[in-house]
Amino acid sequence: MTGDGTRSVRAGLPEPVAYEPTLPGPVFAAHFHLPGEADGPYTYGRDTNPTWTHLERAIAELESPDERAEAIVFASGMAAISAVLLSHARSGDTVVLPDDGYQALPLIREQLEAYGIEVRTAPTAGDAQIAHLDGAKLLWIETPSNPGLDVCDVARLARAAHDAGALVAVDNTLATPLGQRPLELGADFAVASGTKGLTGHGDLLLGYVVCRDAGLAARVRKWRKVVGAIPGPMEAWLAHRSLATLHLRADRQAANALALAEVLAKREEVTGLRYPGLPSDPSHRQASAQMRRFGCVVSFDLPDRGFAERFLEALRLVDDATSFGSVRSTAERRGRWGGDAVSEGFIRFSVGAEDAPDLIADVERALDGAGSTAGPRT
């Protein structure tokens, strides 16, 4: 068995061909030559593309290195999420979602309910979704949850869901395949936004679904064809190129995140600190049992909205931006969007690959500055 670094560098590469690049460039084609019967691997650009093929093989190798799996890439993480839910749930079915997950899940819920699908929700923490599985068709898990960073027991939930006759999908965006492998824990689908930690440069949109069951994969692939939620070949090629540094980025960002969390734990103005890699974190025990890396996201509360905004404005090495997983640190006051059950001073901090001492110094300086100009707390 190869290690994560070797696998990341080599995943999805074709067999060597003399005088050809190791990673072929993007193939830009709406159609392909079709002599005779149209039974070749590439026919029309909405269905297949050689650049997708290499990337899909790579992602499948990362999510399921020890057992054959199929990956299907999409134009965005939301396209991948929608593909699983809308290709496997029908009117009259029941779907169980987390009530503390990705901010766009309520939009998915609205669409499912408009199609006559019952939606039940429960928190990620404490495996609370397990109480809502009776009669369910599909269980959707997000662990660690975004933005609260709660962790649930994927294997336990998967067993319970399968016993109830439900399929299981896990949003693996925050963990990435190097942090967690949902298929090995019993899930039927590993789903993620490749926009974030997987590709890690904040410059492309991408999503994917991976499953080991060929029948399930075929339904997802058919949904992609019908809806046309396909990635561009350039995005797919850039994503594949980015995988070669995934292990380096994941290790550096996780180490930086832990170092930052340890410093934040000592700050009086910081409350509600969450990072699964901290031994004091409520999710640390479960995260340690099923995760191999704890990710790059740290969340915490500052005293109020004004304090949080002054803190973000004072940062010099950290961009005030949404999303996460980039090699460049970002942070945002999550409450600005509405929808998440967080305080006005809640910060979601995506830790990048900068030198940890520089990043920590910037954060502490910004906290000091935000506090020194604070008015009376209300």
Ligand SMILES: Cc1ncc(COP(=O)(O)O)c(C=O)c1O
The other form holds:
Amino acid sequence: MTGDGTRSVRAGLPEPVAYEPTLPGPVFAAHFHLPGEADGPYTYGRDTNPTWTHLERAIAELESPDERAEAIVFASGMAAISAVLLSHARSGDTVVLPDDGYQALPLIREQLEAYGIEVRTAPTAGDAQIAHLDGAKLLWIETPSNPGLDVCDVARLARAAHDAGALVAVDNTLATPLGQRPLELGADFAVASGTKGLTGHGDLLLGYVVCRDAGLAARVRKWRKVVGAIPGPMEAWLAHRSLATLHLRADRQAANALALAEVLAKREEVTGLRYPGLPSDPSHRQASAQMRRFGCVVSFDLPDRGFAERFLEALRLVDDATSFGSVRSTAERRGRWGGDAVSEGFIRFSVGAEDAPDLIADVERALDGAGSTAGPRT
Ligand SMILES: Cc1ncc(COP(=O)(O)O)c(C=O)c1O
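With the form predicted alone in hand, show me what the form predicted in complex with the named molecule looks like.
Below is the entire complex, every chain and molecule, led by the chain shown above.
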């Protein structure tokens, strides 16, 4: 088996064809020549596209290097999440969601409940979802959770869910397939927003679902055709191009995140610091058992909203922006959205690929400035 770097640079490449490019360019087509019967690999642009095929092979190779799996790409992470839940849950079914996951999950909950599906929720920490599996059809896991960075034991939860007759889906957005492989840990679906660390440049939206069971994959694929939540060929091609540097970005961003977390741990105005790669973090033991890289998101509390706003304003190398996973650092006061159970001073910091000393100096200068403007703290 090849290493992560080799796999990333070669993922999904077609067999070499003389005088053709290594990664064929994006195919812009609404329809394809289709003589005779309506079958063949490429028919209509909402069903299939050769640029997706290459990307789907690449993502499947990364999420499941040792066993054949099928990937289905979507227009966004939310399109991928909705596809798994809405193609598999029926009226009368029960779905278990985390109560501390991505802030659009409550919108999904509303939609599921409108379709007569019972939704139970529990925190990610302590594998608390395990107590709610009785009679469930599907367990949805998000680990590490966004933005709180709690980690649960995927293998343990998957075993318990399967014993209860439930399917298991893991949102792998934050970890990326180089950080965690949910299918190897027993999940039926690895689902992610490719908008974040997978593609890493903050310039496109994408989502994907990967599963090893052909029947499960077929339902998700059919859902994409029905709903039409397809990625554009340009986005799909850009995403594939970005995969060649995934290992470089993931390593560099995780190293920078750890370096920043170590500095933040020593700052007295910082509380509630979370980074699964930090040995003192409550998630570290479980994260080390199932993750191979700890991601690029660090979260922490500053004393209050004003302090947090001054900090963000003072940063020069870090954009005040939502999302995460980009090579350019971003940070935001998460409470501005109103959807997460976080304090007014809570910061979600996505660490980029800058030089760590530059980034750390910028953050320390911004913290000093935000603190001094407020006057002496008691
Ligand atoms: C953990 C997680 N899952 C899914 C999504 C949704 O992805 P997208 O914005 O590509 O629809 C996000 C977006 O922030 C996320 O953080």
